[in-house]
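Just the one chain here, the form predicted alone, laid out as structure tokens.
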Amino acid sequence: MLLGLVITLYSSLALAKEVYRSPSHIALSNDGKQLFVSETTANTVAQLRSVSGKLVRRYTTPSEPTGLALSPDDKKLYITTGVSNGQVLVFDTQSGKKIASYKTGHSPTAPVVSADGKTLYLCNRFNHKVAIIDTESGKTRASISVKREPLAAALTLDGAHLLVVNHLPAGAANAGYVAASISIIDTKTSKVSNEFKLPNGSNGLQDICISADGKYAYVSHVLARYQLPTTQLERGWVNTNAVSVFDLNKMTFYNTFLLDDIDLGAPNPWGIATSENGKILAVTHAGSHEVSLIDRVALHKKLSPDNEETPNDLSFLVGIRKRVKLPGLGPRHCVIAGQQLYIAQFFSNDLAVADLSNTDDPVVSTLPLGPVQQMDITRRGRFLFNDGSFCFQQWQSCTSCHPSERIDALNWDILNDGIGNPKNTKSLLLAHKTPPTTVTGCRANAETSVRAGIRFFMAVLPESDAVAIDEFLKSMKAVPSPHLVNNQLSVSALRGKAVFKKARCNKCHAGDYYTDLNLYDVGTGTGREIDTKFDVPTLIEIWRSSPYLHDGRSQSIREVMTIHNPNDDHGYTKNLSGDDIDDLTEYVLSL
């Protein structure tokens, strides 16, 4: 009897503690009648009737689903999942049965299927590669290197080119121009044929769509004003939010326009979609829980490739855009089916559905994916970290400068240690366990930095909200390095582990987190910062946080050990052989 009571109580608790579903990606069937929604933190994908919202079935994945695509006949659903054990799962959409799975390499996402259904393209985000896979055999035909963290992709209508969105800038951060880019892959040659450069400061690229006529591509992103000291938030002084446009007939960058208003930001643009009739361009604002409905015809009448001031014009969309407040929180990807716009709302366990038949006053409803749940403290911290609605004039959220809680690859002139000495953004992984949290140690710990960040870059929040953000950041887990082989150090990395001790790197990069938590002069200070002591950062996940050194001058770990360590102030590397440097680099990048 007691056992039965325990089982009943456990079952009741299990029902009460329904998982957060966190919808993120949406795939739409060709007839517009079926929706497939990735439920990120539930490790499931929901199949729904688009009109009624009725749940047809759920597909289970071994880890978070990271992307969705349908075959041209809608009979197969491709789901990317996994990190170091990345794979594509293939399901029959009629029976719901898994019919195949392919190994795809590290961190697969953004699957795209060719028009004939024979080829699957996907991004291996942390390998900085795009894989081309034969859908019949599951074999990878090619693996193509792109700039950095490919996160989204789209095929041109003729299938000749794959446009790949690189999430973050690559290269040194102390250059005059620092921005992420779009890689163009020629599908016949399986090679990168071109690159679209975005305006200086472009980062946090999220999504891409192509107009129904195939003439233009649109990409959502943050446009940082990183070359200005962070003395104010007004008028987008720190971060603005943008869409970049590309001419696909000429295969050139066209222009960039801002989603912000003069006194109201549109933080963290994410999902982007165009209507079938070409009249509407929809862009979700993940940080302010809105969607912009832009008159696309009027947009192109106003947008000129020759106007260099357009990316600075905070009034550009006046009269041709409707900002719509959504009923949920954290909008992500979106799709348009006829007159219906569907938006995944990450923090609300549902989809927003906007009727586009009247864009002046659209009716917005919801399709629930599960019961409404109260956020626990960690979930609330995650929400607050991504929420820009409480920021002064909504210009940004924490994630604007720390996408995925890591880095934006930019240098910022933060006023915590004076003005005129920009520093590279630090990853927040393990920040609470590896104080101090600023390069020069002026913030003693992560708790202090969180509260200072809220106060100086957002607005005033109650202490309980700062505590929630602390708890979220503490919950973060390191991503296994793509340099590992079967989750183990490679032969080269094992040799490098010995070199790590030989070069006395372990003197400062010591302990479980590879830092002794002290400050040292490593000879990289310049100008007024000569002889400045800098914090010893953790080396865990260092492979993900380039560029390196306090001012981001070093593009690679190898450069840290060679070009920027001429006097052996930063480990004894000057007399190491080239092979030793190679092995040491491999070891550090494997941590």
Second form
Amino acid sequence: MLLGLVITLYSSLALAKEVYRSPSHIALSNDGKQLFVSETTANTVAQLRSVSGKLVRRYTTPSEPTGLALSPDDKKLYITTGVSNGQVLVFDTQSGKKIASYKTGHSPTAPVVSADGKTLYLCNRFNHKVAIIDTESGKTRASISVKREPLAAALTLDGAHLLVVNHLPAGAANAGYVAASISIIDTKTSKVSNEFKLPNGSNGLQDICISADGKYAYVSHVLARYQLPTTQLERGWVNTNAVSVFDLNKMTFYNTFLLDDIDLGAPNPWGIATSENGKILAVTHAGSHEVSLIDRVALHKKLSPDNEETPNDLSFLVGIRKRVKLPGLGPRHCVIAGQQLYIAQFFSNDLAVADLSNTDDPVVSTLPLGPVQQMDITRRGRFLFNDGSFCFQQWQSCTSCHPSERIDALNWDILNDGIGNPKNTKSLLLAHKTPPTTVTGCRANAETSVRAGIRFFMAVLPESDAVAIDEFLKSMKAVPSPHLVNNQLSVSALRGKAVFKKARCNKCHAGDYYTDLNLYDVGTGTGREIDTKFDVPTLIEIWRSSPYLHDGRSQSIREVMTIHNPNDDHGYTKNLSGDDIDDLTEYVLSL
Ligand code: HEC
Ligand code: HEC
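We have the form predicted alone; now please give the form predicted in complex with heme C.
Okay, now the whole complex, with that chain kicking things off.
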């Protein structure tokens, strides 16, 4: 028995020591000699020599490193980190010492340094803002609102514009056109000067790169076919995977092409990079553990801004790209240094290095960032959730509709409530704690929904894998709301807390998770449903999951309580003053 105890103790210690490195971002030094890799679940950044792969040092960050950039002389490394306590850390790349830290907004990411090294741009993801920071003083010169959850950015070669990638669509989901966009910031005026619209259904935008000649920008994303009922997966009927191209001379959208083949999807495009000589465009497929090496010259011979059918053409890349299976799992960001393509492989804790001198049959090796680690059950669940390789013909992963385990801001007619009444995708945070699941409550619990998701959207998986997905989803933690002030309710939100009671919101949005787990008719039926009683949703992290109501008709909480509650069926809001509504909104957005 004692031996058993010792073994248990030993194995739990061994498990505790296991750190997953989960590399996500890579920055290449301007001289091409060094690589910096964010190891997101280890709270470290590795500095490596690019040719030998030798580890120079590791930088430690107080929380997940979310983005990396180098000064033009490669002497300074900028790391974004933190959530509500977002900050930029500045390190000396020769001594490894920390030089400075600047405070910034909520969940900073995607730092970009200007050519003169004087300005640092970054995206404060959950403030939906881009900060412009003076690198000398660390002061924020401007903070500019963009559309929604900016995740990546790139400066045009002349430095005149910053192209900002909005991760998700903003606005109501029952509109005719729903897509994420690119916000263009004029760096002289520090204002949004333009917006590039993408094809209907574009979402889950991940990364951007600009060709070495400065003429084109490329953005990787999912292209959802949300207008169709999800009756089949074949031919990209549900989700396709794409790259959108922008003409930077004319500053216009150029066209979008698909990365999928007719009978083989390229799920979850993530990192994107072009080679210095302009010949290659590389795009990683995070869901199928592959990279596409596209002949960029041939691509531009074929790609025309006038062909409206290109975004639907599943054979567009035939003959002009090579799909390369990678040695690891979960490829994310990538960079090209000369003839080497480096890819961060999140789930195998290493980098893939592809030799681009022969793109017909590239040699791919692995550069480990630490010892090989077994995945525990939660990690395996996370992996499976992001994995599209077990999906029928690899069209999608759970992440395709639930990016960051939350929402794609789209409505889907997923046929669990008849046909012709699409439902807004639900966040999976707290799904296991708040049965029943789906807005109509047609599934008893999240376990049932997870297995339905696997069966209807993917393929078959052993029960042990479904259990792993459950464990992963159960381990999710809510992100603190950007509406909190020093982690507390603001004065307005405190007043709103009282209004929440006065308007009887807490009758149904009760308990720790703000739901009594029942179904009610709150006057939101459209007339198409079999039943107009809906499951009371949790309000935790609701600041993050607009649009609202089962058909995503409401862009804001204010609209839920005003134009969509004309008869006081959904709490008593009719007689509330404008100030009360403001305070109530602020409170709900703080949960
Ligand atoms: C095609 C898009 C799509 C894909 C792919 C998808 N989901 Fe969903 N999921 C949805 C939508 C839409 C809803 C909300 C349905 C409703 O309310 O009727 C949902 C709801 C859920 C729920 C219930 C949440 C709740 O609290 O009610 C769970 C759990 C879930 N999905 C898990 C998964 C898993 C696991 C996968 C991958 C195996 C997956 N989903 C793949 C669109 C998708
Ligand atoms: C009678 C029960 C009940 C009361 C009272 C109630 N709610 Fe709800 N609430 C629901 C139900 C049911 C839904 C789902 C409706 C739908 O999707 O069409 C919902 C949805 C919401 C949503 C949208 C959530 C999402 O994810 O789309 C918000 C926000 C919300 N309620 C806030 C409030 C506020 C604020 C009050 C008080 C003014 C309130 N509710 C009062 C039952 C209730």
